[in-house]
Each structure stands twice: as C-alpha cells, then as structure tokens.
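The chain below stands alone and is given in structure tokens; this is the form predicted on its own.
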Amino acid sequence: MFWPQHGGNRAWGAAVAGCSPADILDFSASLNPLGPPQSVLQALGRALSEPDPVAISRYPDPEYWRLRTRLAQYWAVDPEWIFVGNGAAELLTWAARDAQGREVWLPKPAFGEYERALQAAGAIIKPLGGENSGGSPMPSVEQIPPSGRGNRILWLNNPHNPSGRLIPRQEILALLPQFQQVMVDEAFMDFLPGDDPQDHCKGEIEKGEIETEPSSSQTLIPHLAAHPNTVVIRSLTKFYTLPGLRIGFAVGHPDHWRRWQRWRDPWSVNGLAAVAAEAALADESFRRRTLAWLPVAREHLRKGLQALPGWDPWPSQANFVLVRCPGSATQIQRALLQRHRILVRDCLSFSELGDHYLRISLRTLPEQEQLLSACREILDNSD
C-alpha cells in the first residue's frame, strides 16, 4: 500500500500492525474523540427511518438553500454569501482554479492539498517561510513582501496545520489589501474558544454592522464585507467528527460563487450530510462540552510529550500537537503500529520537515495516557 499523505487511514495502518482496522487507535486524524454528536446520530436515524426517506430518495436542492440558510444564521450572514461543498477539498478545488495562470503566495510547511490544487489548476505557486528559513516548522506572514494588489493571491491556513499555530488576526487583516485575492482555511478554527457567532457576529455582513467581538475570537468572517477579495474555508467534519459525510462551507462575496458553481459538479454534497450539518450546528451543549473538554486534554498531551528525553512538542492551539522527534519519526511510527496498534501521523508530506516530525491529535486522557505509555515503551526498548 501507497505511504499515506493524510490522517486518519486505518487501512494502512491496520497492513503495518497485522490486525484490523478496528483494532487501531487512531491519533493521526486531527477529529473531535467526543463526536459525533448524538444529536447527529438521531438525526441521521430519523431521516432514514421516515417512510420516504426524502434524505437518500430525492435529489438534494442544488442550491441547498436549506442548509445555507442554517449556516447563515449560524454565522449572521446573508445565505447568498455561503457556498457549501463536499468537504473543505472540493472548495480548495475551486478556489485554486480561481488562481489559474497567477502567483499564490503560500506560507509553508503547509497541507498538502493546497500545492496540489494549485498545482493542477496551474497557479505559480510562491512558497515562504519553512524550516529552510529560521528552523521553525511555524509559517511566518512577517515575510511576505509588502505590495499593491497586481495580480498576487495569498492562501493562509489558520490555525496552521501542522504547528498548531494562530496567526493573530490583525496580522492577517493588515494583508488583505496586498492581493486581489485570499483564501484563509479555518478548518480548526472551531476548537478555539471564542469562536461563537452568536457572541459575536451579530450584525448582517453585507451592511458590515458587526458588534463588538471578544478578544479570543479569531474568525475572519465577520470581516469579510470589508474585504470582498477574501474567502473563508471552514470544515464541519473535523468538530463534529464527520469525516466519511464530507461537508464544508465557504464565506465570502457572492461573486465567488458564480465562477464556482460554473464549474462544480452538481449535487456535491449529499442528503444525509445536509442533515447531519444541521444538527450539528443545533447542538451548543456539545459545543461547549468539547471547548471545556479540549485545553486540559491538549495540555496533558503536550506535557506528557515533553517528558520523553529528547522530545520537543511545540504549543498549540488547535486540536492537536506538533512534536520533533529524536531520531526517524518514521521508525517511531512503524514501532506504535506494530507494538502497540497506535497510529500517529509522520509529516513527510510536509517536505520542509522530513522524517523529525510527528503530528498527534488529542484523544480522550486515557487514550493520551496509553499512548505516552507506549511511547516511552519504545524509548526504553531502544536504548
């Protein structure tokens, strides 16, 4: 089998281990332990358990005005200013054809599927930052060199992936007015506490009356009136812990839209993960349980971490912790797997990091606990 390029493929790590899928305890897929929601689940049940289930037995509205309607009062915006997708890739799909024939400003080590959107849809891309400039494995937006707007996009991942790192917002603002166009993905930006629309986007973002924010809120989107250039990628998957439904949203000037949905296929998102979107945003307890649950599981990953001699993990403040590795992270990986049916995820696809790197997500504290057990079994195995 290939070498993964993602978290999260059990069947890869299942050949390594010599067991099955199930018999994995996955640390490389960066998605909520407490989800799904059951909220979700029944939801789900219901929708299939009616007598037409309309979720799998009708076409979904193309222009899923439901589900953008949810979204828009979710976040305070007018719906003609969401787009939803098959996850958060189709939209990094049709965002890179956006950049077609023009230089990406891309600040690296960065996920791998924005080069190879960009790349496909045949931008110039321009990377910055990575280990080969100062050793930090943190993207730095102090080095993109100041310009008018000429023909230059700007793609930012906040929270990064892989560091973990928050790039304050100023920071990002005091950019937009740099590129005819950007694209930020806060595909983690739900973790962050703070990041509540009901607190504090309570005014409509085509008229840009948006109240006073809290000092922890990070987003972008109650911004974007004052910058028609910029789209926001936000995933549902990750939080709410439905990967295999495949749904995400984009914010941003309707004009976007337009090219967009020339090019897309129709129908990209299915019923079932309209419904389930919907619960989801319905259910603020467990939004709050995981935003209670997630800075203590973080901080006892993390120190648990920088107990191992030679272990050096770097703060975060997403759901999951970069860590340098004595020796090949890759080897360490291997030993997890066969060992102990653990399975983290390398950062070889991040090229500017190599093999000294592994990302680990949080997962429940005696998960973490089992994990940190295994890993300094390793180290005392290899002295």
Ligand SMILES: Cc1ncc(COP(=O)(O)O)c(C=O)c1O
Second form
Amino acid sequence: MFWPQHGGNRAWGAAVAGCSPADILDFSASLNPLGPPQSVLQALGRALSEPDPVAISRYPDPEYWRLRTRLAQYWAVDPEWIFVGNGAAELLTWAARDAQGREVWLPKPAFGEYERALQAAGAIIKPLGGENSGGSPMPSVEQIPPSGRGNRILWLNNPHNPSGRLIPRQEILALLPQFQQVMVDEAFMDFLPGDDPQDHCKGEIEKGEIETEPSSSQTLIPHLAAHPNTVVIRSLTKFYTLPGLRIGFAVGHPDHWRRWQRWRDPWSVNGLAAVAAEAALADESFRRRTLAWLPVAREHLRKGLQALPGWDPWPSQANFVLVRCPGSATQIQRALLQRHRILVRDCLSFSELGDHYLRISLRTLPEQEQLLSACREILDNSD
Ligand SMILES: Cc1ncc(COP(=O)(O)O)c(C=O)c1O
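Other form of same protein, the form predicted together with the named molecule, not the form predicted on its own:
Okay, now the whole complex, with that chain kicking things off.
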C-alpha cells in the first residue's frame, strides 16, 4: 500500500492497525464530526424516493444554474460569478491550467494537490518559505518580494493547511494588485466565526467595498468585484462532512469561468451532490451548532496536546491543530494505530516539515479525551 498523501485514508490505517476501516477513529481528515447534517441526509432520501428520481435519472443542468443561484443568494453575489466543481480539487486543476507556462508564487508548506495540479499544467512554481529554509510551518506572505503586476500569479490557502494560520485579509488585499492572477483557497474558511454571509451587507458587493461587514469576517468574497484578477475557491466537503459527494465552488469574475467551462468535462457535479449542497446551505442551525462546538473543542485539544511533554501545538484558526512532536511523528502515528486504532495525519506529504509534525483534526470532546489518553499511554510506555 502507498503511504497516504491525504488524511482520511482509513483503509491504510486499518491495514496498519490490523482491523476493519470502520473501527478506526479518524483524526486525520479535517472533517466536521457533527456532520453530515440531518437536513442533507433527508434531502438526499427525498430525492432518491421520488417516483422519478431526477437527481439520478436525468443529466444535470450543465450550467448548474439552480445551485449557482442558491450559492449566489447565500454569498450575495451575482450567479454569473459562481462556478461549481467536483470538489475544490477539480477547481484547483482549472486554476492551475490558467497558470500554464507562468510563474506561480506558492507559500510552503502547501496542500499537496497544488503542486500536482500546477506541475501537470506546466506552471513554474516559485516556492516561498517552509521550515527547511529557516522559517516556520506557517506560510509567510511577508517574503513575497513587492513588484508590479507583471505576469506573475499567487496561490494562497487561507486559513492555511497544515498550520491552521489565518492570514489577515488586509494583508492579502494588499498583495492582490501585485499579481496578474491570484487564487485563494478558502476550503477551511467556513470554520471561522464571523465568516457568516448572513451578516454581510448584501448588495454592497457590486460596489466592491463593504463597510458594515463584521470585522471578524475574513473571506475575500465580498472584495472580488474590486479585484477581478482573483478567484476564491471554497469546499463544502469539510464543514458539511461531504467528502464522498465531491462538491465545491469558486467565486470570481465570469471571464474565468468562460475559460474553465471550455476545458472541463460536462456534468462534473453529480445530481445528488447538487441536492446535498442546496440543503446544506439552508441549514442555519447546523452552522450555528458547529460554530459553538468549534472553539471549545480546539482549546480542549490544544491544551491537552500542550500538556504532553515536549509537544508543541501551533495556534490554529481552523478545525485542526498542527503539533510538533519530540522524536519521530510517524512512530507515534503507528503506535496510535496499532495500540488504539486511532489515525492521525503525519506531515510527510508537506515535504518541508519532515517527520516532526502531526496534524490532528478536532472531534467531539470524549473522542479527543480518548486520543489524549492514548498519547499519554504511548509516551509513558516508550523507552
Ligand atoms: C487546503 C485544501 N484545499 C482543498 C481541498 C480539497 O477539498 P475538496 O474535498 O472539496 O476537493 C483540501 C482537502 O483536503 C484542502 O486541504
């Protein structure tokens, strides 16, 4: 079996643990443990039990107009500014194709699919930072040399995987005019309180400036009208716990989508994923429950990890915590699997980090207690 490049590979964890995938307690995929929302499961059930279940018996609308309209209402943008995709991962492929033969500035460490997509598209990657170059696991936008727009492109991830760092929006806004194109992956932005589109000042986006937006809101979406060189990519996978359905979307000037639409396969978002996405967006109570659970769980996990001798958790604004471990992180990962059937994510796929870090997702407090006591047991019994 290949060493996993992503979290959530229960089959791999089960092979190491010698159990069935269903017995693994998974802290490696950064998914919301409260989901999927009941409302989504009910909507899928209804869609499948109709006499003519059109979500699977017909081709989807290749323009996904209905879903785009719902997303547009949610985010207070024009539906023409929305492009839906088979997960954020598909959208990264098209953003990379835009970068063919051009320089892409990429703060490191970075989600592994960026390099895969950019290399496949023939882009020239200009890496920035990373621990081996004397920096930290945090992406450092301060290292970007100022310049006029030129032909250069910037790819950012905010909040950042794997560190959980949030790059303040004002810093990103200052960078946008310095690049010909910018892609900002906000796959984990839903987990930020204040990133609530319901609080945004609807209608103001067309003017390009939002004055009454809550100061805690960090998404770039309301600023895109003033920055047509920028696209924001979002995922419904993480917050709504829908990794098996594959659904994400991008927001930006429609010129981007005219190009991307020509490159992609038709119907790349399946009918059930579209049904699920609509139900998820409408579920305000799930969103509020998640945002109430999140800070409590994060503080609980951070404090618990900090109490382990020599463990150093980084501050996080996302639904996972990156922790530096003394010794080999993969040895701890293996012991957690073999002795406790618990899967955490090593960071070998973030090549700058080496075998020193684990990325641990937030789960319910009892599950986090189970993880912390398993870590203590392993540390107590190591030589
Ligand atoms: C930073 C980041 N962006 C995008 C994705 C892909 O999300 P999706 O499941 O929507 O394709 C991931 C998945 O782990 C991720 O970590």
